[in-house]
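The chain below stands alone and is given in structure tokens; this is the form predicted alone.
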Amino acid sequence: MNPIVVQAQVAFEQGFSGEPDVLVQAPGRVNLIGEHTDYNAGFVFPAAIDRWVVFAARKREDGRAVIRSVAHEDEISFGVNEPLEPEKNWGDYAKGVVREFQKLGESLGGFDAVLVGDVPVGAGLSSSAAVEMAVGKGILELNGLDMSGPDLALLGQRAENQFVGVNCGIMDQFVSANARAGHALFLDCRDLSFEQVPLTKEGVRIVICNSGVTRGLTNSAYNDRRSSCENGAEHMALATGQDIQALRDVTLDMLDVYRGALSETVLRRCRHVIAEIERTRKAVDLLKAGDLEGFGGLMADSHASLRDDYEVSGKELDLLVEIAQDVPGVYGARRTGAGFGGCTVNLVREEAVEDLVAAMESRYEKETHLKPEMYICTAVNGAECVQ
């Protein structure tokens, strides 16, 4: 049993006396390649990582939910079948999930619960999606309900979009709900078809480097980039006379021919997305063929595109990638997540992990006066009951 699960069990016993009926763990995620493609109907290629949010819960008979967050040292209480409104705090993620079950017409039973997690918050590793999937899976178990992994992911996305008010794509919830241990998940964000792809070679690790810089992509900057993509797709449809619903439908050749229809900024935003969609397809094929060097080369191309065309990197993330690329045994490195701060993801031979950590700790700290946090990860299952 994971230590974080034990911690949740102990916290529940201390807070509510007695053992929980249900223990659910849901993982965070890292995206190997396919950045800012999800809301353009493209492809993403994330893996769930061995950092979790755990939901420990027990039924109660009065129709109320009492949820304690260990990290926030706080508690919320509400009626599970009463109208719910967001309060702009951590509890909205759980309440939003309950609200989505209400909208499906489900009459839920009350519960006491504890939330405990070790997914780093604010690092771009999807702690919020892990909360939504842990709570959602827990509610299904407590109430004897059945729902597919894709449908649970969509429920969590609706909760975040409509209740919390964050206009996220589907990737985070989808991989947290549907991942398989030892695999990355190749997801078509248009029709939600997906494939579990083995992370082939033994002795390869996913190493995440947290820059220590809080993610700086504000809602306005994120919305600006989404707007640029939508603007680009609309203008490409007008220029070509074709049925273009999203940048997924545009090729680089089309973009080059009709580039005059777009502003310089919109052109660069579109170029990143269209090229990244194609890179993601190629990367999956290379991984299946065991070509980790080729996969790593596409990770480098992805980072350069995010830095230069989409402009969502930053000097600290660029430095982390530069350091990693100088370490023998690192196949590839790129920034991951929405933008600016947060983390890089590295695909590394196991025997090179110590060298990578040492290089990061010495050079990065010396040049930035920030101490990087390193997470050496394996790919794990999506949300599941552990009791």
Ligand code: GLA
Given for the second form:
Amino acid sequence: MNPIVVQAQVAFEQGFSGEPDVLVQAPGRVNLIGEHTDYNAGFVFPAAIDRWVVFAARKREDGRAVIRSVAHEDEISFGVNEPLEPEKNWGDYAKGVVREFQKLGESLGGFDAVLVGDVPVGAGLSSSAAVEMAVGKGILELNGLDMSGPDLALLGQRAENQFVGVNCGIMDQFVSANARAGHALFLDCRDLSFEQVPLTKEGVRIVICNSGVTRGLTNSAYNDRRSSCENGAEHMALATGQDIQALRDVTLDMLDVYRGALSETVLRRCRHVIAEIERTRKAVDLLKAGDLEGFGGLMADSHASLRDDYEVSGKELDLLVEIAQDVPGVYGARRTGAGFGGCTVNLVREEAVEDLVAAMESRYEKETHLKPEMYICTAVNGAECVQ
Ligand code: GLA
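Alongside the form predicted alone that was just displayed, please also present the structure of the form predicted together with ligand GLA.
After this comes the whole thing, all chains and molecules, with the earlier chain placed first.
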């Protein structure tokens, strides 16, 4: 059994005595390509990884929720059918999800619960989406409710947008809820249609390198990038007179013709998004055709575009990518997630994994005095009940 599930059972027993009724595991994710495209109605291509948040819970009769976080050594308690306000702490992700169920008119039962996880926090691997999906699925289970994976993902995104106050897109919650083991998920963020694409090519591994730099300033910079994209789409609609709802509706040719309608910064932001949407579509075709070199080349282009045009990389992430690109057997490397700090994702031939780890440990540490953490990943299922 997943060791995090065992840890959750033990923590539950210690905190509340007895056994939980419900155990849900929800994974973190790594995005292979398609960065900062989800809130532009574009495509993304993430996979769920074998790092989870586990929610272990048991009903209680007084309508209160008592939730303990093992990582924070802290507990929150609130009435599940009472008005809820954010408190700017870890508990907001769970409370925000409860708040969304309230808005749907559900009358919920109370519960005791623990949250345990091994998705690194602040590393761009979506620990918060994993909390939302674990709590969301747990609440469905505790209350005998039914909801599709896509709807649960949308509920989690609303919790994060409206309660936590981060204006994120749909990618993280969607993959945490709907992924399939051994596959990456090709998602059209405009209509939420998706395809599970096998990652079964023998002898290829996904390796994540954690730069050890936690994401400072992310929320404001993230929201700032989003506004630039919305600004770009609005100006392009005015300039072209066409029905442009999002940057998905703009081509690089159109951007070039009407470049005068945009500020220099907005132009660069839009160029990244439009090129990245196209790259993601192409990358998925290449992967399906077994062309890993081609896929890796597009990962490199994605990184350069995020570094130069979207400006969401950082010197540590650039260095991790540079080191990986020098290791024979690495097909591709790029920074993944919102950016500024966090992780890179590498597509690596199995026999080159050791060389990659060795190169990171010697060069990265020497140049930054930071210790990179490496995770050799397996693509796993989305949120599921394990009891
Ligand atoms: C964060 C957000 C996602 C997505 C990525 C960037 O992870 O939560 O919605 O926008 O950044 O691709």
